Structures are given as C-alpha cells and as structure tokens.
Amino acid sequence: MSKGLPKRSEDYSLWYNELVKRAGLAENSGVRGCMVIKPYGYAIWEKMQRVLDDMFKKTGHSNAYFPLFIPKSMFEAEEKNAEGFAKECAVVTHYRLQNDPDNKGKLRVDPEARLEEELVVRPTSEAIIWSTYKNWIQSYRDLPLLINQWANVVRWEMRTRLFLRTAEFLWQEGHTAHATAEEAVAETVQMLNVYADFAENYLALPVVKGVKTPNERFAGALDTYCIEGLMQDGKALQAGTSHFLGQNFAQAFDVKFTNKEGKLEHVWGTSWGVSTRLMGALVMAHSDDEGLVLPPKLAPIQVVFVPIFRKDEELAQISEKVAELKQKLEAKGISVKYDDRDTERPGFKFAEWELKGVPVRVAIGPRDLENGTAEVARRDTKEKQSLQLEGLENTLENLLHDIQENIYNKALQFRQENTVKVDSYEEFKRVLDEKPGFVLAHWDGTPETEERIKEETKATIRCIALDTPEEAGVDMVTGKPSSRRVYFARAY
C-alpha cells in the first residue's frame, strides 16, 4: 500500500491501470498482449458468470463446448465474417517441436511437421458451430436450437489494456438457430434485454439499448443490437452485443430444415456475447480516487469486519460477537470476511478494503461491545454511523440494497448530465473536447458522413437508440435531411 492512486482528474488512463493492478483484479503477464486475471478479479467474473448463466438457462438455453481450432477453409466459408476478423487471427501452422541441432538445450519448430491445413485459433465461433449445426438440424422439430458456450477467444492485439483489450479474453457466446426470421429477431432482442437487465440491476450501469449502423455492424450479421454505457471520463463502452445473422451462416454452411409443409429451407440465426470487458466497465463506471466501488451484488466480499483491540482477551470477546453476526449474515446469503490479522493495524486494513471496494465495513472495539454498537462505514458515500449490534444483520441487508441502488442512481445522474443535444458541427466538436459524453445529433444515414465525422473527431455513432423518437432535422455536416438523432461518443 505505497502512495495513493493517481487521480482520475489528472490521468484517467493511469488511474485505471494502477487500480486494476493494486486492487488485485489483474496484471500483465509474461505473454505479450495477454493478462493474468487474479483471484479477486476472477471472483467478480465468477459472480457475473453465475448470474448470466442463470438468465440464459431461464430463457431456454443450454451450455455446450466447441473446439478452439477452426480449419482455415471452414473459417473462410462465410466471407464477410472471415474478412472482418482476418487481420486479428492467430494461426497454427505446425504440430511439433524438436531439439535444435545448432543450439544445445533449445527447441525449434520441426520443419517436417507442417499442417496440411492451417488452423485458426477462434476469434469467435460462428464457423465451427454452424458447421456442427448442419448435422444437428434436419427438421422443424429440431428447432429452435438454443446453445451458449463459455470460452476464451483470441484476437491479436498489440496495443492492449487490462480487461478492455487483450489478445486473449474470456467471454460467453450464444448461437441459436430458428425456423423463421421473426423468431430469430425476437431472440436477438430478448438477449439484448437480458444483457441490459444484467448491466442495470447487477453492474449498476445504466445503458442505452440500440442498433449499430451498417459500418459498425458485426461481420456477417444483418443487424447488430448493442448496449452502450458511459464511463466517468465521458467515453462510451460497448457492454454487450446481440446479432441477427439472417440466413448468412446457414447458407455458408448449408444448414437446412424441412418445414411443416415438407419444404427444405435455410434456418435463421443469431449470436450474442459479453466478455471480460464488463470488468473494465465495472471499474471505470463507479470507482473513485481511493479505489474500487463495487455494487454489492457483484462484490466477492460484501461486508468486512475489522476488530479494534489492544489485548488478546479483547480480541477474543470481539471474535465471539463477530462469529455470531457472521453466521446470521451468511444465512441471508451475504458474504462476510473477518479480518483478524494481527500483522496489520486497523488503519491499513481500512485502506486495503476501501481499495478493494468492499461495500460495507464494520469496526468493533471493546467500547462498542460494552455499548452494544458497531461503527459501520459504507464504501460508496464514505458515510460512517454507529449502529446497534442487536438486529445488525437486518440493518446491513437493507444497507447493501441501498448501496446497490445509490451506485446505479449516481451513474444514471452522471449520464443525464453528460448527454447533450447538438445541431451544428462546430458545437459538436466543442462539446466532445470540453464536456465529453453522449452527443445526440442528426445524421443523414450515409456511411461517408459517418466515416468523415470519425476521421475528423474520433467520435463514432455508438447506436441508433431503440427508444429515440422520430424527429425531422438536418445532418450537422452535410445539411441533408435526417429523421432522428443518433448517439455519438468517443469510445473504448
């Protein structure tokens, strides 16, 4: 616990990196572009997985697992998808090493062991999964097919940032097949809503639900739906995507079914995913200059008890009381840590648990025991109050609920304060530089205008929001007519 974290206002990027490392979430590894997710960080990811996995199962999906390697010929079958990912593919060309005759004790790739066909390390699994679905689907009775996979994927990156962009990352990818376009679109929208529900009710992150422009669409999709969140530096972060694939993959891999009338048809597809980027969103949306601020629903430790004592017998009395409270809290499904280390002073412990974002800290000393009270501090507002030990488990349960809501409301207020409507290109540029956030502006619907704005301002169209009202206007760059405003922002 050396000197404090860098300040967000001074160097947001450095603050983020240092916080991720110091709070024990992740660190850079001995492999360029790849990270090590540390136990505390992985515990948060596991909580995310559990919640999402339950949501997927409630909506009728099952988990399966498909190969990491995809033969190049299979990968290139759906051309748009292959082209979209080609530049970031890692490729396996050989299957054996041998002793290097010129360097004692070293190995080299065996030149004789070249693969007949190269294998792509999956950047996404549509190709391998759709080639499998060809064997699984014959009739309308086999549909819908609703599968999810939890896996790692590789997209070669050199400019990396922990959780936000690494060559290898963890994610889930859902891949479904349907008898009709309507059913596939309904699935795409349903999963977008599942992601939005997760973001708002667990991550405590308000999100804008929308559709991507053709320029920003997933390679091989007819439509990409997304959720976009706003981080504290005014940059947007895409927190999840759901794609309506039409029949593109079914045609590329010849996945057909006999419909109720006995006719052969191609199936309709979707795919949808969220990744460990959500960890980045969690850190950037809520944390402060003292450390992480975790929404209670995703905090590995929700309540930490710190004993304040001088003598061993004092510690014994405090420990007895804490054990009793711990049992009551755990019975309510609340995770508790008792930090009775005798190697660190209370002040050090307070700072450490603050850095790690534990929602509630309870300090108990001998005088508290006599008075039947405890000092309770909440992480989100840093408020402290003296509360009765009697019924403390109920008080803390309610407090955790309040903290979850407060973290969400604070983020929502931030988004409202940093969402601006603009009508001129000059104002657009000024707002992006002076008060970054979501900018609502008219767009003429052409990729050329979108590309020009991106080149000149580094801002992209984050989405065409699903709840945006129709509103006649003119494009701020070209003056051409526009029927609604879209969300622009600089983004991660």
Contents of the next structure:
There are 2 protein chains.
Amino acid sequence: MSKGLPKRSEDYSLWYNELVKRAGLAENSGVRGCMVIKPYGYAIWEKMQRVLDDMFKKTGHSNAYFPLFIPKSMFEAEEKNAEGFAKECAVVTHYRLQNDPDNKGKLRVDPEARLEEELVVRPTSEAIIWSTYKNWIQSYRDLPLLINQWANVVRWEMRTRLFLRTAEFLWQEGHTAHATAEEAVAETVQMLNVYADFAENYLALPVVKGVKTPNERFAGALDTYCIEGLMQDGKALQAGTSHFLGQNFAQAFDVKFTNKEGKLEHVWGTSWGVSTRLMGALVMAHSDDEGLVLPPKLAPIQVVFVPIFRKDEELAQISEKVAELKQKLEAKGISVKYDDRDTERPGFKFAEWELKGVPVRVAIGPRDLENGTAEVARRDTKEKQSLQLEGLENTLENLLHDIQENIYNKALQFRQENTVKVDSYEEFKRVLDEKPGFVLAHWDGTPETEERIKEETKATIRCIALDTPEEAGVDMVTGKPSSRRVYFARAY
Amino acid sequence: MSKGLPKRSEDYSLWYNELVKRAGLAENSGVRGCMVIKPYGYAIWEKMQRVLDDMFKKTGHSNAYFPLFIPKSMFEAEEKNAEGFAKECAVVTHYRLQNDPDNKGKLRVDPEARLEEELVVRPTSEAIIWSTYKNWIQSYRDLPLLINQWANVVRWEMRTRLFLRTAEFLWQEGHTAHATAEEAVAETVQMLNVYADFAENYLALPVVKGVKTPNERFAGALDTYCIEGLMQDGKALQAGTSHFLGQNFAQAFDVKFTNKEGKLEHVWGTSWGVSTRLMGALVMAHSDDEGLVLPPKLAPIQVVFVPIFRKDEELAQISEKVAELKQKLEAKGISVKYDDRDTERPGFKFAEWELKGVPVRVAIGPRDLENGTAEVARRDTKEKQSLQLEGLENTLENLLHDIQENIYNKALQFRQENTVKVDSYEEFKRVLDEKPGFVLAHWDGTPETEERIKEETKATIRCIALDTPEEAGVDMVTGKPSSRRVYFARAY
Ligand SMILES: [Zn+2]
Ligand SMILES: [Zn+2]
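Structure of the form predicted together with another copy of the chain (previous: the form predicted alone):
Once more the chain from above appears, this time first in line as the rest of the complex follows.
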C-alpha cells in the first residue's frame, strides 16, 4: 500500500503529492487547477469545520450565505481589493449554451446570451457582503454585526498544488462590522487567537502569531494578522489570516450608522478566514515516510481493530470481543473501525491504516484472547505494547490524549530547533540553504529591503510576531537601525 | 413588527415574499436572481443539513467535494442531461480582469485571458462526478460507491423567487454507483424514503411518494422518484427527487467494472437531492398571517422567555429564575432565548417572536413569580395557559413534542381535505379554480394528453404515487383506458 511512497528526505514535494493522493485525501480533477476532495480527506475537513464553527458560535458569530457571483461594478468599488484580485478572477460572461449548428451533439455558448454586466466568481466576499451590509446597518443598535460564511471561492492560479494552492478551494470567511476602530481591532485579534487555538490544540501545529508587513497585507486591509506554522522541510505555511479593514469597505459601499450621539459615521470592519489549505498544513507538519500522522482530535477513525486469525471460529471469537470493545469506546465518543476484511492479510491492513494515519491500531489474535490482551500500536511513535483488554477503553482514551500531545510537542521541538537568530546576510543565506526554518533577523522596515531579500533569497517576512521583544539592532542588509527582529522564511 | 404583513387570503404570493424577508430568512441580493440567506434563515438550513447529513451517513454514505466548474466538452458528454440544462448554464469564458484603459479606476475583462475551453458553472454534478468515478471504479470490489456532496449550484432562471427558484441555490446531491440495476433501484427508493422521513418527521410536511412521468423526469435519468407536498394555497411543491440513472452516465463516461465472473460491465447509477427550496416549503406549509410557524425540531430557538417588568429589581428577580430554567431546558437539548431587551415593550417582543415562528413563548412577571407560574403561549395554536414553574422543563419538552405533532397533523388534515378524486375534465377544471389541491384523476399515459392538460389548466402530473391502488377507469380528456389515478396539481 505505502510501498513506493517517496521519502521526505529525497523529494519532499513529491512525497506530499503522492501521500495526499494515496491516503485518499484529494486528487486533481479533469478541471484545470481544481481538485476533488475525496471522502477520507473530506471527513477530516468536516471535523475541522465542526470545531471551528463551534468556536465561531461561542464567540458570538452566526452563519449566513451570500452569492457566488459579484457584478463587476460592485467588485471594483473597493479599488485596492479589486486590484489585488483582478488578475485571478474567473468571469462569467454568458448565461446559456445552445446546440452547436456545426457540430451535431455538441454545445456552444449562445452568443445572444451575453450578460449585460460580467459576473466575477467570488475570490473573496467583502464586496458582495458590504454591499448587503449597507441595508442591514443604520444605527449603533445594529452593531456589531458578526457573520461568518462557509463557501467555495475561486482564484485563478497558474501553478496549483493539492490543498495548498488550487483554483477553487473551500473556506470560511468571517465579515464583521463595528461601531469603533478599537472594537474592530479587538475582533481581529480575537479571531487570530481563535485560529491559533485551533491550530495548536486540534491541528497540533504550533504557530507564530503576528502582523504582516504592508507588502503582504490583504488587498483592502489596514492590517493583516496571521498565524504561521513551520513544515518539516523548513518552509513556513500561513495557516490563517485576520484582517482589520478600517473603514475601507464602509466607504466604498457607503455603509454608515448613526452613533449614540446621533451623528453619522462610517462602520469599521474585519474579515478573517481559513481554508482547505489547513489540510495541506496538517499533512506536511506531522506525516512521515509511511504515511499520514493524524492528531487524534481530527482523525476520522481514531482506533482501528485488526483481527489476526486463521480459522473462521477464531475470527468469530475475536469479532465478538471487538464488538464489545467498540461499543465501550464509542460510548466515550471515540471513533472505531473494525477491519475484518477476509480479502487482505494483516500486514497489508497495517500498512494501509498507517498510510491513512489512524492514531491507534489494535491487533487481536487467538493467543491475545486467551491472555486477555491486545497488541496496541501508536502511529506517531510506532511503539507497540501489549495491553490488557480489561479497561482497554480507558487506556486507549488516555493514549489518544498522549498522542495528541506528543504530535504537538514534536512539532514544537522541530520549530524550536529550526528557528534561529541571525545577524548577517551571509549567515541568513547559509541558514536558508543548509538548515531552513524560521530566521529571526533585523529589518529596517522598508518595502525595498524586504523586496530585495525576497528576490535574492526567496525568503519573505512571514510576520512581525506579536510577542517579539524590543531589541536594538541593525538591518542585516542595509545596516539601518531596527528595533525588533522579524520572522523570515521561505514559504508555501 | 408583523404589522402590515399581507394576509394569505388576499395575496398568498406577496405574503410569502414579505414573510421570508421580514422574518429574516432571506432577501434578494444585488446580483440578479441570487439571494442572500440571512442568519436566521441559515440557522434553519443548518438544522436541516445536520439532520439530513446524519441520515445519509446512517445509510452508509460519505461526503466529498467535486469542482464547481465543468469543462464544456465534459458537460456535453451525456447528451440528454446536457440538453436539459444547456439553457440555464452560467458560463465562465475568461480568467482575468485588467485595468480598463478607457476608464480610470475601473476594470474590464482581459481579452487576452480567454479560456481555451469554456467552463460551465455546475447546474448539477453528474458529469464531473462520473468523469471522476471512471478512475475510482475498476472492480466489483469498488462498488457500491456511496457519495454525497453539499454544494452550491447555478441554474440561470429568468423569473426567480426567494428559496423556491433562484439562480444560485444550496443543496446536497448524492451520486452512487452500483454493480446491478436492482441495487441501484433499491438505493433510489431508499433515498426517496429518507427524504419522506425527513419531510414528515422534521419539516412536519406530509408528502406523496411517487414516480414522475417521462415528461417530468430528470434529464438523463431512466426514472425520477419524488416527494410532493401541498402548500396552503393548494399548490404542490416538489420537495426532493431521487433518480435512477441506469447506465446512462456510465456509458457517457465509460465507467466499467469487472464483475465477479471477470466480465466488464457498465456501472449503474443514482443521484438524489434536496435544496434550499425546502426552506420555501417549510414557510408555505405551516406559517400564518402573523408570521412563521416553525416545527420545533427545526426551530433555531425553541423557547423564548420574555420578562414582564416595571422596576429593575423585578427584572433582576425574573432574570434569576429564567437563568435557572434556561439551564434546565438546555440540559435537555432545548434551545432557549431570553429576550431581556429594555428597549422594547413586551407586546413588540411577542409580535417579533411570533413573526419568527418560535414554537413556545414564556412570559414571566412579578405576579407569576409569586404564584410560581408562567404564561406559556404556543405559536401553532396561539393558545395560552398558566403553567407551574416547578418542572417547567418537562412540561415544555412535552409541549414541543405536541407542537411538532400538531403542525404535522394540521398539514395532513389540510392535504386530506384538499385531495379529491375527479372523473370529468369539467370537474377537474372547476376544482382547480375553486378549491385547488391534489386532484386524483385517470390519465391515458400519453405525453400528449399530459401536455394538453398542462396547457389548458396549468396543472401538471405531480407523480404516479407508489401507493395508488390499481383501478380501472378512463382518461378524463381522451376517454382512453387507464389502470390507475395519478396526482395532478398546479405546482411551484
Ligand atoms: Zn505571520
Ligand atoms: Zn411526485
């Protein structure tokens, strides 16, 4: 099953692509740049959605749904945002097909059915949503407006990779409106923290929380906050963003409210999102050369039972025991699969469930039954141990907890080992080539220097971390003064 | 709040539109034919989704996600399906916008960024999914393949109505593949039954289960099963469809499997779907001139508490009691809202929650507290009664159960009263004009007669019900023999 999975050390990129396909997460479709998310991959995404959705609701947000299409004139209203996305917009120009007179059985676009105004397929929904908020907001009593949408978006990408960069992807986009700048900034930071909480406690991915440089800001935002994780190849991956929009969209769409003093003011806005890109982060952060390593909290199957048997009566006895254990585990909310296929051998099954990243595998044979034990293997460390069947549901519950923690700690240790302070440009380049990871360096704060470093090294400023201490220094390239280090890395 | 809601008896259609908007379910957007689903409406849709999704999973289906876009050549592969949807396809022809040289600050479609092949925005996903299944299915061991997708689809409609007919709508579409025709038919019928179960036990909408006539079949299907409900104006509404696709898509996309005997065969398929149209059915089946009447199982808020007070200390005492009751109710999984706004009077609140269809309203004043009682009003019958606070959580739990049943029974009684057998065309027309509803009449089985009746009366054959007994008769129009009655109605 996992035979022939490329090794990370040999070709990380190929390893990733093959793993995503072979583990049944996703595949390329017959539509350029668009992927098919397969059932096993979608089951993980559903788990992510459920957890995030609960977090959004706990922080006071409601879901809604806005149109897929945005008329061009509406799209271009906020100029910076429009300019930022113009180059990757899919555009609907016609609304009908007809039989092709020159080609029997084929269709062509009906030239008579041209739209008066072209429709942009949403690359992000600020425009359509703020054009709607105009009608929803009159008074301070209508604020804050805290809305989220689960949706598909389209950004036409020339070079795509499964989950990480696809023409169509799934995401959630929060869009909130507030009476004051302070409240909007607080919301922006709150959602950044929600994302960091999710990344660390569910994805098991330690993240750096920070602010983007102006160069890397969301088009139309005054500030973009982000969480950045480090993948096993030393590249950074932006796992979520939260934008303080100021009054930009309120001005573009004329969204005003009467404040408590009876004066008209423009509304303050935020937007924030995470996408199916998180699936890529999940794979790249933890998996190994045998396959996926899923954190138990996001694993569609947390425990798989594999019977070891020769005779039918052996299988019957094992099945009876497993049914009993399965029930006890499920009563604890643990998802269990019993792989009793008689068409495959145990070794094949072991490899398959390793490939699919199931956190715990329990093998039970006739000898185990006699002894009242089972062979329990954890996916993360590959350790095996013989455990008592009596009370196994409790042992496994604790084990799943330990695995979740261990995966996080391993990723944290990796990040710590691959985050270095650097004070010269020479060293900066050497680190990037020899032991890539996060590089903390001084930067003079200019877009020119940032641009130059990007061109010369392909490293970008991932963020100015929120928790970086002030520290006097000089820019490693220009020698100009700097008051704090920023996070550089090559990135996905 | 509900002031000025039009009356059903005066203008049913206007009543519906106004109710959908004022209750906060949905509104028209700035995009032709596309709606915005507002938070309260979306919360109901989420409840529907959750219930249906659980039902699909219990019957062995997994979710996945397939691309929004379908290349034209792929779309046209199954000719009947393509022909059926060609006239309502939104088509993407370009993938980039650019600055308009003639119009500063505006964008235009970049003429250089024309797609080599146009992309159809999915009106339904058989084509893209079967083109994918070709790679997933080789052997009988890969079957059955039981997949569902939650997605948005686009069908360009000239005349749209909120929820009932919109250019973009949300739905789920199941797409399954099977080794035999029998198994595929069984799946088709199973999903019809799942839909009927959902309609009757959650939407509280009694439905007729049946088969469509060839005229009304899904384009590309061999048989279309459907559930049909009756709205309060006597019009029918198709609430869900389940299609037996035969081998049509397998042939169009060359999807074959090796059977147990080692021979290659085409795969058998089904597809089935329900959409945000169900929201329209929900509104039209049960609501009244004061607003929505929501079945408790789908109500985002099941119980609303309204404090009746003059002084702050009265409010404080009531709030304390409500907090206690709220906790007990929520422990039973009942969703509760406490409307303690001090900006609105009780009468305004009562009207607002009536408009929003909250099944149970509990008003508590200082006198109630003294007596240990509360005034409980049910939304469906508008009955009020004084109930003991002691054990109120149990009383309300039972009450919600009764309301769910009562709403269903009322709709069932309405349908029974508005389903008539008719044996002459004269009577048929008179019934449709004077007391519209389901009309059971004999039909000679020809598309010509069906078409003629449709043109002359606007009534269509909703379905040949699965449970209609055989009964010799003659077609009311042509006098030709018929062996069973069919369901006619004017429909949404
Ligand atoms: Zn960052
Ligand atoms: Zn029918």
